[in-house]
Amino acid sequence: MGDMEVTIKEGEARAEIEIWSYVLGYVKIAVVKCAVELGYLTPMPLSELATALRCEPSRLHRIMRFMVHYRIFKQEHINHHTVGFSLTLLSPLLIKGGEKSMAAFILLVSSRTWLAPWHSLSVRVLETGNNISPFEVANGKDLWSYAEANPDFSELFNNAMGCDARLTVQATIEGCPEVFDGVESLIDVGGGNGTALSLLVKAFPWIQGINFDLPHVVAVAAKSDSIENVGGDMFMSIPNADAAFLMWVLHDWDDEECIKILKKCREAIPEDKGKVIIVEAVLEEDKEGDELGAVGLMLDMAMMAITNKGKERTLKEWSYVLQQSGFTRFNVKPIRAVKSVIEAYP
């Protein structure tokens, strides 16, 4: 057998192994959801964990063995007969209520409501003449109408956005605090339950904040002396402030809708010193093997499944919507997150 033939055989063998990661791709999210629901992501011996959960030790061992393999826990031998588990860098991201927890996001994306649309992704690709999302096909309403009609889902969604906000805003504060220099009033457009704005105001106490979202969303947002909750429609008008802040908002909409939102933001800020601060993914299509890039591409698929017209954008696509909205210049600042910070000026 020649070298070329050996190489082909080895490649085929790797491909056969890799395909199983697609066949069983759902297992990771299912097991992690199970761990989050169990609620005992704490370091302790297996026997104590099983007692605390009142569950069958052998089944729990299999769950924990899986999570050890994927570095969510680290296995430790306490003595000859006892196995224990310690936390890894991934563990805090899955602990409910933790400062860096993504548990709420896990519960959202593993919910029946969120998973059902993925069965219709091919239909979305093949459809012509309309923009009905797979989410709407599966659940009878688009994402925003469904959330308004289903308070439990709305809470699940807003909690997920809130836990992402905690991580992303912290990365923004640490990575480019200068973005908020001179900003005395800041409106968070699509601010949800106010988590992002609360963190920004805490970090930059000279800022007076406006949390702006749909009326049913801000109705349950936390109240604060330094933050005013305002209900409204960002396609109609946006309250005035020195700067507008949009985090994970524009990717929900197509270019035409983005331009409408950005024009309203431009009207809301001063012509001379105002700016719009956008925190979104910036896709880099030519970078292969880049982990952040891979997450961006997966987010783009999520936009196709969940929203009617949303998408993640490349730098060229961001440049287009900003220029069409009347912004004369912008810059992009990477942070330690999936998203980047885009500053746009009138």
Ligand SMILES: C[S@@+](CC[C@H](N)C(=O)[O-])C[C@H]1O[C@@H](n2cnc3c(N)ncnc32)[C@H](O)[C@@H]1O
The other form holds:
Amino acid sequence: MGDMEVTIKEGEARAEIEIWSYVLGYVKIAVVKCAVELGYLTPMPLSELATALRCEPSRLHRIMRFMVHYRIFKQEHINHHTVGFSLTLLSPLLIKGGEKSMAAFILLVSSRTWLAPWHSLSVRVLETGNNISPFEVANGKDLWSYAEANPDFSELFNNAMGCDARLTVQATIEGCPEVFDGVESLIDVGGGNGTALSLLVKAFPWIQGINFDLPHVVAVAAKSDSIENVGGDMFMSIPNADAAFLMWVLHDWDDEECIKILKKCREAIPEDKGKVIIVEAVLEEDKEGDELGAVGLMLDMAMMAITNKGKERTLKEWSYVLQQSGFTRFNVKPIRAVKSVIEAYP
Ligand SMILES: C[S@@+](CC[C@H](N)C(=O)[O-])C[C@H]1O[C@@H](n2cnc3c(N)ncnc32)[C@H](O)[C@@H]1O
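Target state, the form predicted in complex with the named molecule; input state, the form predicted on its own:
Every chain and every other molecule in the complex is listed next, the one we just looked at coming first.
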């Protein structure tokens, strides 16, 4: 065999291994969902863990073996006869509770309501596909109407957003605290259950916050002295503040809708010293091997499956919607997260 043929053969062999990550792509999330549901206690030997979690030991062993392989837990010999499991850096992100936990997000994306839309993604892409989102095809209503009609799903959704908010706001506070200098009042537009705003007012105690979202969402949001919860529709009007904060809101909408929301934000902030702080992914095209970039592309697929017309945007696309909404300048600050911070000025 010549060199060329060997290279092709090796490439084919690699492809035949890689295909399995697609064939069984859902297994990782299914196992992690299972682990979140079972709950995990402090590190202990398998037999004690099985008793504590009321699990059948050999099946629990297989689940734990899988998670050890993916570094979710570490296997340790407690003595010659007994193995136990200890935590890794990934464990706190997957275990329920705790500041870094993404467990509620895992429970949302592995729910039937969230998974069913993916079955009609291809219909959405077809030229003949109508404008009903895969989410609506599967669940009978668009995401926001469905959440309003199903309080349990709404809670699942808001808790999931809260998980991500904790990580992203922490990265914002560490990465670019100067964004909040001189901001005395801040309105979180589409602020959900208020997780992001409560972390921001804690970090920057001079800020008076308004958590603004649909009435059924703010009705169950946390209450505090430095945050006022206001229910409304951001397409109609937004209460005034020095700055408007929009995290993971604009990606739910198409350009025309984004421009409407951004124009309402512009009306809500002072012309001279106001600003809009957008926390969203900025897609970079053709950047290979970039792990966060790959997450951005997956989120873009989620926008297609779950929202009516939402999408993730490149820098050029952000520039377009900001200009069309009347903002004269903006800057982008990368943070230690999938999202970046965009400051836009009237
Ligand atoms: C993807 S979530 C993001 C929540 C939060 N900003 C975060 O990042 O954790 C989008 C939010 O927009 C809210 N929303 C949707 N339509 C809205 C409207 N017309 N007016 C105000 N909020 C709206 C939803 O209820 C939801 O809380």
